[in-house]
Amino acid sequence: MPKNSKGREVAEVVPGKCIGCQLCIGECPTNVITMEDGVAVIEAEGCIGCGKCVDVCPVEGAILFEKQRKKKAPKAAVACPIEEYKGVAVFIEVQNGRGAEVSWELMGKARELAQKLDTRVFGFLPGYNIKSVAKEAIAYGCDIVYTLDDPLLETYLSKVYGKALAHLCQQVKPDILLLGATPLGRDVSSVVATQLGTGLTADCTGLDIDPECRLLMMTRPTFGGSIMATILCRNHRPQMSTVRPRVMKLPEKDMQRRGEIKKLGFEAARDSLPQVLEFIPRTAEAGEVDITRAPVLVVVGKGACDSKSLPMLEELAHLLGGTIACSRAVIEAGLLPYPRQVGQTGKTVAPKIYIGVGVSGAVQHLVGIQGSDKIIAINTDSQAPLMQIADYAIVGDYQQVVPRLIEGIKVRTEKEASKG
């Protein structure tokens, strides 16, 4: 393959094949190529090398150019040998001095996980003047709660976590990692992911072990939430997932329970580090709802998507001491805010009771609701998706459902309060 001046290989033209169409010279992004006499020429000290003229050139063998392949990055070898990561670990987020809840949840599924493995659970937690989480962590089922205490870690940094618990993971060496996938927990696990050499699945909505070569199957959407898709990671350490909150169940805190806690020693670069001169923590806004932490939701759907009908489902919603939610039809219809939505694109919810009124129940939004403890659904379509997991399911027009529900809830209201 001819080169130029410059030692670059570079694209040729065989005259006798060149049918004259001029499409190279659309696609060449340096506009090297010329017509001369009905055929194309390519001025070499100009060409590139990139062989976009070779792509759509219609006439084989026209254009002399082979593309260099690129080769391929060596896989990241592992520390050790896999036989030697132990435990499931779980990644205790604090936030505002306590532990998260979605740290919590984590850590009754690692016991889960870990009991099938015969393993134990660690406890991975960064952060200053943590003595306190650290020992919740043991009543939520932590065995050993390994922390960095530091006043550098105070306050999150990426650089600075991201370092601390890569630390974490090559001192204790754990089989599977777990964290929340809040905003904190995306950012962190990526770059430990990223400075261990090991695979991420994010947003899983099931973890398990498989029987036969134990290893952490998890799940989650994919294809946009139209099917559920099942990753193992087989060759690396440690087996990395992040799960959103309230997906997993809260487990029980017991008080009584014994674990250890041990404090490891970390060093940053602190003259590297950004300086944090004000920290102002985030306030709610003026009747924002925080949808998660409802025990009864109201979810409007599409076949809701009516403002005039608002009104009455916030009733409902009321009168069952909760609040009123939506799917994402009703956000792009400009209904309701964001922070209202339900589903793999919103929030995950785990209300005692969640009432679907016109909500057709896409994999999407069934991913976000699979934690409730009882599922209604009013839907005209009896073979909606929702109407079919659902516990009680009213196939009925919503706007002749609703005011009768609305009704028997008072008349039961004002029954009990008469008795009181």
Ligand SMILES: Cc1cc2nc3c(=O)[nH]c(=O)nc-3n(C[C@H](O)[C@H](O)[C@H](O)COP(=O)(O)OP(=O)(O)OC[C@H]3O[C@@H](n4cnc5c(N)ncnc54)[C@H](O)[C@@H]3O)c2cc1C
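Numbering follows the first chain given and starts at 1. Basically, rigid core = biggest C-alpha set you can superpose within 1.5 Å across the two forms. No experiment lies behind these values; they were computed from the predicted model shown. Compared with the form predicted together with this ligand:
Relative to the superposed rigid core, residue 405 undergoes a CA displacement smaller than 2 Å between these two forms. Core-superposed comparison between these two forms: the CA of residue 386 stays below a 2 Å shift. Once both forms are overlaid on the rigid core, the distance between the two CA positions of residue 370 between these two forms is under 2 angstroms.
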Given for the second form:
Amino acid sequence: MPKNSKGREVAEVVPGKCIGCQLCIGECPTNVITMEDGVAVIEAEGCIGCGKCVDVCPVEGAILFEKQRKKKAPKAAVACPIEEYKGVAVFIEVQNGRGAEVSWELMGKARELAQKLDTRVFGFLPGYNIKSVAKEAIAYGCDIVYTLDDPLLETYLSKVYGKALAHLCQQVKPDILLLGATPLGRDVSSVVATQLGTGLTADCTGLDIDPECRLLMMTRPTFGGSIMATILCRNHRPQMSTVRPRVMKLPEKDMQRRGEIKKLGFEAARDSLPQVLEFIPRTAEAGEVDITRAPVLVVVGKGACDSKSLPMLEELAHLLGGTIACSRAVIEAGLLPYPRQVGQTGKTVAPKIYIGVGVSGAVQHLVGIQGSDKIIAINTDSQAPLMQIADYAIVGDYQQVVPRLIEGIKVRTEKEASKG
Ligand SMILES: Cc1cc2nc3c(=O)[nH]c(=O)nc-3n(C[C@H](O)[C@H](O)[C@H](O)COP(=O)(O)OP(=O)(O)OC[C@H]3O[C@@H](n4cnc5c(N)ncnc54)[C@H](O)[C@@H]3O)c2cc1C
Ligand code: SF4
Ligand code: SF4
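Would you generate the structure of this protein in the form predicted together with this ligand, following the form predicted on its own above?
What follows is the whole complex; the chain from before opens it.
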């Protein structure tokens, strides 16, 4: 193993193997790695031999480093082989005493995955007074709902819910656990994954089963949304994934469907868990609109980002019974507030009609509109990506196109009203 002049064992790059990805540079705590002719070079005198560059390097053998390092062993979920984990579980989130819609959307996806794996769908339902939610879970496709009904779980706390959900996983041993990527779901999923020592793929836009290895294929945008990555969790269980609301289709609700409800005990060490003394619910701000529920969205892009045009675009939205949303470029310009943003770092929407006005259709925007029934794009550039995927692409300046649309809708509405 290479050593520096102080006799310290250090890392050394093998030039012929290094592919120049630069991942090691960001990882080095002493900033002793630089790039020379597309290859990483380590300044041996400054290297402290921590081995972090070796851990991150994607090329086996590109960095020489033989020192034995203590690797943190992940905590095992339960001491049992992977083959013993069975079933697809969905964390059922309770919002204002009702099951969150995203949990039912995931229940539909869980059924599909379970069918491919020839297994059952479980619902994990921690909460308080949740019997009606458990029945609803069965109506949406759950075979067995495992409930933890406890006053301690009436109000969400990361530590308490994390423990409750980890406890359910340890009892039931699901192969897969799906959670909604809501603020609560995002928070609790990371707590549970850490407690169980398993992997978690957040914000997936696609879930499927690999026909050969029968693992969950979790697809999500990566590298700033420029590519889609499909991630497998080979060595730990459960395979965990979060999915945003409206990405998966809501299944049919069938109240005649039969299933089981099993109440489990939550014997958590109460003294060590925090308790909520008083809960003050958040009050919605005046004028706050949830763009994920709107049937029609007129989405303002940078090409239409003009305060003078906003009333016209709002009029179009209101005439169609919808509301205004926008791309990130419009948020950055300060024209509309963040809750109106559609896309990877905004909201995922699934309106019946999406009308993009001056929106180019960057991949980070497109991942948020996949569930739209009909996409209409108005753009001066016929080659813009949104125009390529739109059901109706109108080439033209929105200042001319939108007034004509408004006029046409008004004429049609008046005609229909006069008919009776
Ligand atoms: C990590 C990351 C996350 C991101 N997350 C998001 C996200 O969640 N949501 C999001 O939207 N973006 C997101 N972005 C930004 C994204 O990459 C794009 O920059 C952004 O979506 C572009 O917005 P736009 O289409 O409104 O603007 P532009 O790309 O500038 O497009 C403007 C369009 O308007 C057209 N136009 C110009 N004038 C007119 C006119 N008079 N009439 C009609 N059309 C006209 C142009 O031809 C052009 O196609 C993210 C980027 C990164 C790196
Ligand atoms: S071993 Fe540590 S200090 Fe040395 S180059 Fe690698 S990351 Fe930097
Ligand atoms: S991480 Fe490995 S392959 Fe990438 S630049 Fe560093 S040494 Fe080369």
